[in-house]
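First comes one chain, alone, set out as structure tokens in the form predicted alone.
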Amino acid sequence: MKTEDLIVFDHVSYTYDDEETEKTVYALKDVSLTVRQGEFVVVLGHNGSGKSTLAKLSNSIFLPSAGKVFVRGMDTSVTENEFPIRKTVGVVFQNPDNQIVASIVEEDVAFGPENLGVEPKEIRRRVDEALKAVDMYDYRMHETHRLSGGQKQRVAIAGMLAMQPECIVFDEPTAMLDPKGRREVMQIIRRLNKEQGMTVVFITHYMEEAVHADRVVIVNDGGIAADGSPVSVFADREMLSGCGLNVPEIADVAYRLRSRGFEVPEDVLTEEALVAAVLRLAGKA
């Protein structure tokens, strides 16, 4: 393993017993994947593809049935490694209510560092910094149950930031949010990666949330169907269709324009890039 390798899946399989059929089911099968320090990796797949299993394996919530998962070279199946692994890789889940444990915002964010034995002065600093990072500092004395879904998710992210992991795995954190809440949370996650250097693994089924990633990984039927840049992955329309996924809307519009003879670049994946391409075309008319 290289020094920049943060999470390594080495031929990992994960099975569980289906109570109805009494058969062994593979949630993941022979998966090899590496997440490097500082990357923003988006994992896409339909429901039941194995995405959430990948998240839980990344910090020893689940242990592999076969193969190995390493976090900074630490084997997740070794009991003594569990605590340092969870300090290195944190997980934020889709329902923030399952992660919020205190009635006041700042108390909830302080909960993790307190359990780590961090001294009170340092906890105060971490809580303030984490809340500012997710634009929730002005809500620090608010009651958590009165927050909107998007605000709760931002508090959950702040709670994880206060524990200062090297990497955060987000397991469909926008799934329960309205479009406004989704945009806000995505902006914060992108900022954490680009401005603070946080390694991010972002699991979602919203295709448009993947366009700003460094890498896109497609999980299908427990295996890796694709792993590459957003441009290269979204260019393979046949593969995406076979995995039950659609091309992001903007990429699809750009593709349709190209198919009609308009000179739209292959790397157009965002609204801003599409508008710029159309304006260039209009200027040539």
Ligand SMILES: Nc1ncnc2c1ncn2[C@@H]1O[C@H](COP(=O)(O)OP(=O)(O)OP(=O)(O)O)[C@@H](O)[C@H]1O
Given for the second form:
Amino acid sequence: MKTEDLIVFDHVSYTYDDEETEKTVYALKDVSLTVRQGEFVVVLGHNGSGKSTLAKLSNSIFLPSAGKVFVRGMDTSVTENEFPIRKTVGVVFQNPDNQIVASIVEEDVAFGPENLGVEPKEIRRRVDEALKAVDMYDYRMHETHRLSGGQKQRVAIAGMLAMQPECIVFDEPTAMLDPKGRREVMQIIRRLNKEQGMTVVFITHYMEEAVHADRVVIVNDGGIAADGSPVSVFADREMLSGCGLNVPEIADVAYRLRSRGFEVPEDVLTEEALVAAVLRLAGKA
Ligand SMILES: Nc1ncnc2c1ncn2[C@@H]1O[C@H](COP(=O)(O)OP(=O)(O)OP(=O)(O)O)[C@@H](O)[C@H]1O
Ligand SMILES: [Mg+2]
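Requested next: the structure of the form predicted together with the ligand (the form predicted alone having been shown above).
Expanding to the full complex; the earlier chain stays at the top.
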């Protein structure tokens, strides 16, 4: 295990007993995966592919049925490791309403560090810093139930930040948000990674949220179908359609242009890059 390895899945399976058929079913089967410090890893997969199971295994909410998960070298199945593991890797879930526990924003963000036994002065400092990081400082005295979905999710993220984990696993944090809320949350998460060096595992089914990742992992039917750079993963159209996923819109337009003989580079995944490529083709840049 290398020092930069933060989360290591070593041949991990997770099974449950299906009550109707009385059979053992695999939610994940023989998955090996390493998340390194500082990375922004996006995990994509269709409904029921095993993404949430992966998230819950990563900080000992679930324990593997076979294989091992290590967080900073600590085995998640060893009981004494549970507390240090939860301090190292936090998980933010889809529904912000289930994650907000207090009626006032700053009290909600203070809840986590209070439970960790952090001293009051340090809690104050962390709460302010976390609320600023998610652009919610001006709302610190607001009532949580009056916030929009995107704002609630940002408060939930601040609550996680106040516990100062090394890595946050986001399990479809934008799935219940409108496009504006989705953009806000996405922007905050990218900033946490780029500016604060937070290691991020981002689970989503929005393909366009994956284009800025360092690495894209495709989960399909309890296994890993692909693991690589966004450019290489999104170039494999056959693999994606086999997993029930589409190519991101911009990559698809670029592909169609290329297949009509236009010279558009393989690494065009963003709107800006596509516009630049088209302007070049038109001889305007
Ligand atoms: N305890 C359980 N009992 C019954 N089924 C389970 C259990 N745990 C997981 N599953 C099943 O295992 C599979 C993987 O579940 P998981 O929630 O990890 O998928 P997912 O990729 O997160 O799906 P979604 O996109 O809907 O969030 C699904 O088919 C799910 O129904
Ligand atoms: Mg899920």
